[in-house]
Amino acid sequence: MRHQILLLSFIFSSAFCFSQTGEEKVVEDFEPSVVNQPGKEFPKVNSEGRVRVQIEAPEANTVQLDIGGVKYDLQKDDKGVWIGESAPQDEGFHYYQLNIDGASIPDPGSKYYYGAGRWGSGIEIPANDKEIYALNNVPHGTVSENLYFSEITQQWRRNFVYTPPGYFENLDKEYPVLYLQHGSYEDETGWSSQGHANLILDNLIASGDAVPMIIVMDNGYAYRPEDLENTSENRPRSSFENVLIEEVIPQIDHKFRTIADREHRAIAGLSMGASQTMSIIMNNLDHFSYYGGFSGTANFPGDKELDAGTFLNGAFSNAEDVEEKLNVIFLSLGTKEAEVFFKTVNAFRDMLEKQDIEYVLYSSPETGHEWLTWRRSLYQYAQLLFNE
């Protein structure tokens, strides 16, 4: 059996401060968050990763900070200003909100991001490897909004397209393309906003560790009108695969200078997007030759053994054919992911190993089902793409 490649990097240590009595102390070195709205002092983050928020609400009875699945009570001063902080948070980006007398609202001090099915607040806990997605003094690409009318969904849709540095200067050069998908209850803004995909590629291209490429980030929620109207399920049947294959790829190849063949197309996604892209690539191996599944692979019970003869209609049953057509199968997980993600990814790995199909596994240290895991995953995955 071939050896799978195990990529391990960014090993960290963390420290917490305690008093001599054993009670946790708060280190008073809070600084305004790097994702605050201009001129806003709060929210703040300290060296422990605690998040401190403040809001004026003199008529409120209770105000809480809701972050990481935990609600923290704030305290009101004599001017009606509520203030308080969280326990230390993991490094990276986190969604959060404020809860005022039972009503959840965005923090007026933070920038807003689309996640958890809403526009809301986000916070950055500085990571030790933040340079991989930092705005550095290197040549930068461009992220543009691309609007199109979908005949399949009968709606106007959009994707965001990253073109690498030099795209508008060297007009004869053509580029490979990565189709990159968001997760559940997120949208096409995620990868270029909280994901910093453009900055990750700018830095990798500048260092020579990645090939200049175009990245297309579309919305994974796509439904035919009749499926929206006539469904007894919780969620209508998705038509995203049809939209991507029949509409998006032809339009991108027409509008941008792409190398329009399967050897120069990759696809990847996180969580829900990992499941979507797994089905898409195995149904369309004439379109793609690279797969990346960040924190997921496909929707199936992770406590059951996968049968290569039946999984995705037997798409992995012919190992020789899969190996010939897929240049890279990349999988990744944070070491603090929920058990369900380990079960599904490991079941998929077991199937690949039984079929003697090579894959790459990356483990993101000390992160869960969150954007730092996926930023690091893209950083690793992009370096494997289109190396002739």
Contents of the next structure:
There are 2 protein chains.
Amino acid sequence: MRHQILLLSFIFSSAFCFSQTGEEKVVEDFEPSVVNQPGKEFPKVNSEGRVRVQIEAPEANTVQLDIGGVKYDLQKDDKGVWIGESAPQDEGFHYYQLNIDGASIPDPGSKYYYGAGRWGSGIEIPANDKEIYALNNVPHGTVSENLYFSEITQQWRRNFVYTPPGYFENLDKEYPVLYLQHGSYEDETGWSSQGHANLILDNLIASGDAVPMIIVMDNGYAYRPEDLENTSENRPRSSFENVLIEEVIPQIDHKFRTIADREHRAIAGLSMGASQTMSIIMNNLDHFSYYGGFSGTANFPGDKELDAGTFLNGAFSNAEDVEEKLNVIFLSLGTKEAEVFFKTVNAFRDMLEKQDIEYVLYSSPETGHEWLTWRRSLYQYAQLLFNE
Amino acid sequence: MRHQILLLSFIFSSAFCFSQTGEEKVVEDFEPSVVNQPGKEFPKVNSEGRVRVQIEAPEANTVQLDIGGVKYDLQKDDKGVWIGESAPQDEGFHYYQLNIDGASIPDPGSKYYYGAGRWGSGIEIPANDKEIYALNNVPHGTVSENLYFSEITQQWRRNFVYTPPGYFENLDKEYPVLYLQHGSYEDETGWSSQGHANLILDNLIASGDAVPMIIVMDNGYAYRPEDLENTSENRPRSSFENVLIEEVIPQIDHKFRTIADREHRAIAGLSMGASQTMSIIMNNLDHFSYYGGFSGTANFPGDKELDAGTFLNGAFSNAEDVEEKLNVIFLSLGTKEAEVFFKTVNAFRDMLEKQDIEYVLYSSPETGHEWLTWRRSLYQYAQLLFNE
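Mind sharing the form predicted in complex with a further copy of the same chain? What's above is the form predicted on its own.
Below is the whole assembly, all chains and molecules, this chain first.
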């Protein structure tokens, strides 16, 4: 039902924008972005989803706002302050930057997030369903930072662990665990920062729509030193699966009060993380029983028909076995994602359907390959976990 | 002994710099800063403590590095890349920024920290004693983020809580608690980010030089809505003491396995936090028994003689009572701090000495009003806590 409402509101707002295209009229109801630095007035967002930025740069020649793959020229006033706004942006969270005389830099007004391979600016266009990840007056879980030395990568690594409300007080309760991975050029901070995984679960647990669970968010980039030195490969071979199975899971089961069996372990990831975690679960069905692939599958990038006999070494060839081992296969896409993601996921779905393997598909209305798609995907997926 | 070694090495490096002053010769042994963003080559630091930055800004007129209160002009090469370096900086952590054609902006190469009232660039000049806050191969504690709604401020607030190694596994052990506050224009992230409070304690606990303890790091800015609305005051009245005593401590004692009595509670703060926490402890001697004031005291700013009978409502007037209630009064200063800090702390020390009240004074060699002073202060102070 919510999706129908969202869809209607999109049609209405599209028509509204269209009628203004000629004169580019901007609705003057800008408010400071909800992810601004304390006390900062800019950047601002209006009801159309436009982003307005402002920066003092009296001697600059050109200042631009760079968002959604488009650069918008700002105008300088007589005090040397540059100001300007973007076209309407999709609902949700976007990375962006400023450009001053050819230098790409973070906006000094925004908070900073790791994504697109750098710590940089982010902005939030309030979404119709923002309540699902809002900081509400409900009991809150706790996000903890865990440092560990990885023998496999010979480096210090860290993960963030969400423990549900009550974890610190109810010392005899044990919990199931979701291992939740970020996408490419992102890191272990993404899901608990711009992803709001903690708030999404707090809300779902408060309403009784998800069972209390632990969420572990690690870094999907992991390489053995010898693989990093092997320059004959374009990309070094990833050892993330080894780190997760041999190092992270045993540590988590030792440190936290987990229910340490496959029926109480789920895994999911977004984009690159969806691809990684699909390989990991199919190689380790003794460890996990729930899979979530948000905006991706392990056949990325490609629209080639998948042969169940050979894809992932035939992991999906025995449908009965897959259905017995996997309680949920959850796939999702934003309706505005690039074609390659649809082609990839559809090729995987075709294979599942040929094999007569059940799965759940969630479509995030009017979002692209961005965090609102993934917040919504987690919101849907978490409700399916550990209910048996 | 360590201090003597530090002092000698400073004399040597000062002499070395001095001999080069005429020609401004720069030692070409720059290495990427240890707090750079992943994969970023710049900013770099050399053995003299100079900071070299680089940024592509082909159309810019002027680009400067702004660090330590001085702006250094960069030079542009024929590809539009600007490069240049500062004079030698003190050991330790410094906030800095770039300036492009009059715009003050974060360096896209560095990680970002909250300080000086903004999220911005930080850099680390490796210190002689950097081992005290290094990420070593010892058992590590955990830093947790706790969200809470404050009825006093009518806002969501958060604190970070360090729990020592073993906290999550040894479920019948209870711990003493240190409440540790940041300085002005900083926030609750400072001590566990640029302050490395967690690593300092991990190292001290591993070597047996500090007892395992919990550390709570909250935000020292807290105002009732009605006080924020009262525009007749220059600064709104702070309600941090109420938030800490009435809200934070009860929550911490409920959520964490604390030893909830005054003998097992310490408080400390840096700069503004030193001033705040001195008032708080003297108003609440039923709650705390250890005080640490790093680079500040409650009489800041001032060199006026303190009257024990009136200062903080006569809290220090009965020496016997103070000595009975306070196990430790710890004060610290960096030897390069501005005069106002020396005058302030010395006026307070004079009062203590007149009253014949014992205290510990720590001097951080060759550091200013910056984080290396405070890391070292915590390192010293934590060793004095909860030993009785």
